[in-house]
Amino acid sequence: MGLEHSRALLEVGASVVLLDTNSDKLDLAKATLESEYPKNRIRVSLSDITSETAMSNLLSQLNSAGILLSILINNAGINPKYDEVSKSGMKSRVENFELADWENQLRIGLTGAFICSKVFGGAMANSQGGVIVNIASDLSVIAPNQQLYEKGDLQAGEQPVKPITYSVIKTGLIGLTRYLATYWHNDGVRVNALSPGGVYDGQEDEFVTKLNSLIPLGRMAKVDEYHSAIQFLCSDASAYMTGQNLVIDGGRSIW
């Protein structure tokens, strides 16, 4: 999604710097951007989150530049597949569930979020003004439901599940959100959480199928039905609001 959220704020005349660990994703985010964008309000960043001392390097490359950062949106983080056909889908279980696949998946969807946090967020409050969007989850406010990985021919202990990481992380990422935005309060930045639902990407007809049951709407959303709530998020528009969780997940999480 962090290609649509570029997208939405160079709609409306943002400047965007993405950034990512993956060379080949980065260029062809950039190419795809610069096909539709001004190519002078695009650049990219192969940098790594979760090494504060590379966020700093790249928040001294921006002030170099003469670049102002006014938003962050920590959208990254790892939605891990375990392969079920092999029957691996058992390591995702709790029982089963290998710390390395814990603390890696921890430290990119919450500590890097924290970092950036610290290193950007700190600049915005110098400069006494800016606004944070953590990305969570409607996994943020529900717990999953199991039953949309089972799988027909497999017994209860070796059915795959929402693998725990996602639904701590992105709980934490609104825990994140809560404290940034009372403790930054006074300094003019501005944090909230945007929690979507399920995004339609070429799914198995029949999670869809179980999920979409589940949706008062009756459908995943559209890849592009983001693009107004970040609008909202990063402008004035939500001047008022702070320290919130937006959901939009078609109503899932009420039903």
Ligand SMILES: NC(=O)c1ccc[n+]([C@@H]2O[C@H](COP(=O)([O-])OP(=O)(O)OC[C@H]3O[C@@H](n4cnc5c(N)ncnc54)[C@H](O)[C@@H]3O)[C@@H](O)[C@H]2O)c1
The other form holds:
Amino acid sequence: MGLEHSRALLEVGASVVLLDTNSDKLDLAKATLESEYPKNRIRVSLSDITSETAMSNLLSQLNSAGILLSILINNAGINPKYDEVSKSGMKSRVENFELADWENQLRIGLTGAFICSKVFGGAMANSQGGVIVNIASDLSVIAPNQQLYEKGDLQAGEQPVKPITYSVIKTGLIGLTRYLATYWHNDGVRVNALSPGGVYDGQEDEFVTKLNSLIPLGRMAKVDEYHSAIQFLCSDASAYMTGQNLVIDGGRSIW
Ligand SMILES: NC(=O)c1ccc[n+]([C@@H]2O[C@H](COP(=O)([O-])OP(=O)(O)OC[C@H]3O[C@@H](n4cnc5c(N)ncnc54)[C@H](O)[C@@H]3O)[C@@H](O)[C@H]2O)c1
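Moving from the form predicted alone to the form predicted together with this ligand:
Up next: the whole complex, starting with the chain shown before.
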């Protein structure tokens, strides 16, 4: 989705800096965007959002190049596999969930968003103001329906589940959003969350059919259906909005 959020901003004239730890994905995103938009508006940085030092160094590099940031989108995350089996059983189940996985996933999804907010949001608060958008999920407002993840004829206690970390991270991002919105309310930094529903990306038919039946609009999101929401949240169109969670999920969370 980072590619799509970049497209949304490039479409309306912004310049973007994409960060990722995966160099292949970053190279592909750069090449794709450069074929669609002016090259001088696209930068990439192979860097880890969980390193405060790396984020501070990146901020210094950008400032040295005369670039002042006015938008931060906290989008990175990991969508952990839910059907892996370890010696103790189905890894995603709470009783088997490994502490190392809990800590690693929270570090990327929540601590990473905190570090980027601290470094880049802090710089915006100190200078010209700006906006932060935290990418949460419909699972920031509802619990996962574990029936979506059930497999074959496994016993109830052995079924895979959506990992608990996903709900904790996405709900935590809403707390981060509210906290920072009030913390920086006098410094010209607005902070909102966007909670997308599931985006169709070739998932298994059985999963898609089950999920579609839980969504009033009857389908998953198309990959480009969040462009206008990103443009709204990142521009003065949302000048009177801070601390909110914009839920765009085909209505799933109202059923
Ligand atoms: N795709 C969906 O259906 C959907 C729905 C709701 C919410 N979301 C949220 O949107 C965001 C993007 O989702 P996606 O589907 O594009 O996921 P994705 O896994 O395709 O992309 C996430 C990116 O984050 C990068 N990343 C991981 N750890 C990092 C780190 N420490 N530093 C820098 N980059 C790191 C990964 O390399 C990856 O490229 C996630 O926060 C996800 O939870 C996605």
